[in-house]
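Just one chain is shown here, as structure tokens, and it is the form predicted on its own.
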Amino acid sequence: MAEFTLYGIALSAYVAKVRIVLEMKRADHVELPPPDGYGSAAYRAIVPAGSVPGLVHGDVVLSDSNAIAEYLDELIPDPPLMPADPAGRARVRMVLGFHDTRLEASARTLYPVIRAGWRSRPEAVAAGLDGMVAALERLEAMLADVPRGPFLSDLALPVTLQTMTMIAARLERPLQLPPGIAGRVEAVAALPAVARSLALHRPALAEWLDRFDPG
């Protein structure tokens, strides 16, 4: 039996985080899709949140990707996931916190969009993606003080940023990335386990979009 098992769905940016760092600590685990879904009876019947991702580890059931992820950090020390220093650590977190209320969250705007029919709504997508924007110019500019690990902040960014170019170039408004961002996502997309959190999400979020627009 595997040492962890790892709840969650392709589709999900924070799954994607939390299935790279325990591929990064080579841990012995088992991705399973939630149970009737998540948030379903029987899911929270295991991970009581009802979110994705979810991790069981023996007795320790933990829901949130950064919460997750620092444990898996701090119980497998190698490779190490966090910077030395104090300094360091905070702005890593700080990353990710801006990752998971900012970043991700400019993409998710267009989400509702996308399902009612994006043709017929141009303000609000003009308005989603000059958000996604923003939310990435006060990312390089975050970056600029942040330590090169890879690190968990590191980490986070990929597929999220496949998330929201996937999304602008369906929208016909094609999304560059600021340099300072595009560089240092190069590199960590060259990792083998962030290569393969890529190539999961890809196809499912392709999947997602052909659902409310066909072509």
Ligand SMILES: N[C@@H](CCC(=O)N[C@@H](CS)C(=O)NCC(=O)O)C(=O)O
Given for the second form:
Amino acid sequence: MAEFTLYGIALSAYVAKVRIVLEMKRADHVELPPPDGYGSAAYRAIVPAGSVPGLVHGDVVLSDSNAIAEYLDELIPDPPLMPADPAGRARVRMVLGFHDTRLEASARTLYPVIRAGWRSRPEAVAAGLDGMVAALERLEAMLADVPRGPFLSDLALPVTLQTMTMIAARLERPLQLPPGIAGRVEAVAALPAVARSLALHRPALAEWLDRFDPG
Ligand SMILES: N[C@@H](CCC(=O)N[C@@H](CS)C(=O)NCC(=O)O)C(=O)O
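Could you give the coordinates for the form predicted in complex with the ligand, as opposed to the form predicted on its own above?
Once more the chain from above appears, this time first in line as the rest of the complex follows.
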């Protein structure tokens, strides 16, 4: 039996964050889909929050990708994925928080628009795309003082940015990543753990986007 069980799905950027950490740490792990899907009673019997990612490590059961990522980083110190100094750690956590509450959330506003047929909703599309661009501009400014390890802040970004660029392309409004963000992603995209999660996520998102009639 593997030491760690990750509950996840290919489509989730939050799951990717944890999968990348498990792989970078060379942790003995297995990834399983949540039984009956996330939010189900069967899954909540294992991971009470019902969200993915979920991690089971012996009698430690965790949800929330940042809590899990930092748990793994403390448990398996090599390679370190948090800076050694308090300001560096705080800056990494600042980016992780922005990623979860603003960046990924900006892409999420477009999901209902895509589900409902985006061509007949030009105003909602424009508002969603403007929201993604605004979140990227804020992130670009924030990143200036954030140390590069690569640390958790760098590892959280690539799959979400892939989501944003794929969604924008599907809506026929290609997204240009600001140079600082693009440079950070380029620096980690070739790491095997990151490349694997990007490759898992790409067809899963394409398949999801294909499900809906543009309208
Ligand atoms: N803050 C959470 C967000 C995770 C999240 O929103 N996961 C989605 C899938 S991408 C989910 O499980 N949604 C269902 C739910 O929260 O009940 C984390 O970092 O793990």
